[in-house]
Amino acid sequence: MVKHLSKLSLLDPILVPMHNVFWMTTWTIKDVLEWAAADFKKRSYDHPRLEAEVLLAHVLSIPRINLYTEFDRPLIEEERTAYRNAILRRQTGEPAAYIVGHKEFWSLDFDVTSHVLVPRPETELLVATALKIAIPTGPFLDLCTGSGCVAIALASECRKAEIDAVDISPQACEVARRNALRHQVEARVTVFEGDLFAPLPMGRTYAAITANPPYVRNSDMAALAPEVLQEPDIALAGGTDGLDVTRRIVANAPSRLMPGGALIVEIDPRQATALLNEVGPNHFNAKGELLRDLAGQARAIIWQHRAL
């Protein structure tokens, strides 16, 4: 008895033999994406739709335009299967950016590994905020720069800046390294392996500083969406309040900012108060300035230099 196609799932060939009825079946390329869409939303994925295309697009090698231009292509076998393996690796958690192995930021796309967070589109405020308070030939610092994202969408922006880009972690170094070979970028960002400002040259002042530290709290951790968990614990976990690294880096920038620069942190929504009204004016001459993302939620904190 062949399945009615609403009632087959991509999944059917685990399961049954080559004879059977998924092998009678033409998928077109319309077919899997309405499939594969729908059981990403019953999952509660946040871009079900988004994230079948985005793997979609990666297993055939084209550009996701044109999967709208051959809609109803048929899928031959090898590409079914290859689809089927890679839901089935999103199905464990693991985040779609790891499975294709790059993300979309500030319009350039990135290579990214399992040893970096996946670029998201929050922290293009950190970008934004950057290139509006600072001057264009910066030299701009930017913190826990994992994929080096927020570093070099400021050198694609500011064509004769400088910047440094620090990690902790040697694999994101690396990886950091070949994104800025990849965006031609790489004599102007020079990415440092260690802790926050321990591996930059003695007296170097920066325009701007940017940060994306690890901010989540420890007892939030489990509590994480699987695809966020199979992110490094190291670029996550922020120790009890979550705010363990983003102290050090706002008590030891001032002494790197040059007079009227910046440092530009994303946070946590709920440390904003913390950081405002305790962390802040301990170390700089103003409170500081709560960014909002375009979703309305308190995403990042600026604190300008202002010599005494």
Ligand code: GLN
The other form holds:
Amino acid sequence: MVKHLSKLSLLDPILVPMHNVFWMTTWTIKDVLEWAAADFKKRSYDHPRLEAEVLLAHVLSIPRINLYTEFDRPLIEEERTAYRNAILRRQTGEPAAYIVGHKEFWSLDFDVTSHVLVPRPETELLVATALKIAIPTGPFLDLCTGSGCVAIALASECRKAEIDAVDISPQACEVARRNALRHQVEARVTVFEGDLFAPLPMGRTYAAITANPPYVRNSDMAALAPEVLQEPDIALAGGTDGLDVTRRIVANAPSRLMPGGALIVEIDPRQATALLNEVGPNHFNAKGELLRDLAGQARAIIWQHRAL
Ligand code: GLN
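Can you give me the structure for the form predicted in complex with ligand GLN, which would complement the form predicted on its own we have just seen?
Okay, now the whole complex, with that chain kicking things off.
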């Protein structure tokens, strides 16, 4: 039966041939999920089933887990139309997170708009590392904060810490502030609009600075996956070798770190060697260390500014 259905289009009422008579039947949650996941798989999306579920849960306004408890529930026409529209948007390259308006990061749900980078699982490495090395009272600084996911994850883990978050995009700052409110950390997370360190209070230093700057090389921009191309250029494009913003962060971070504090920056794995080699003792008094994400990729570098 399922095999049969998967050949049919979600766009049409289902007609199932049976004894030469066509019976109109219905689409259940299970049916549409299988249909959408198979379609997304054919299109080589990274997480076809997950995206099919995220979109359907959004359309039905139910938590994703309920898709499983209501597996055999038939969809009414309006629900099917809404799901079809969401699928069409995804198929034209829009990230699922923009369609549904939120994305999970560090087990928290974040508001997301097309003005911010979609939080990615590999960026959780910044949070995990800051928690491991820095004193839990902070204060912390998160540059290029976007949705605010790193800053707010830190704030939710370190209940006493103050966190400053900076983004150059006013729309991103708005999203970050909304997320801070949503997670009830707005009293401890201050969002500054401006260029890297420029808007911060004079003389303020931090136990850890995190950043997921734009680091895609200009020449790689056009070849990004269609859903990445819909994310803001300002959150992605990092200049000729992708390191324009990263270099400015590295140059200015030491004067903003407390003794023993650390800078933790996300990178493209291909930038690791060049960056480790060019950042010398005139920046930090200890060598940078490579950090790997769950996929084993060199995903971030930490420079710890040792207390002398
Ligand atoms: N990891 C992103 C990508 O998909 C890049 C994010 C960034 O530039 N900070 O290429």
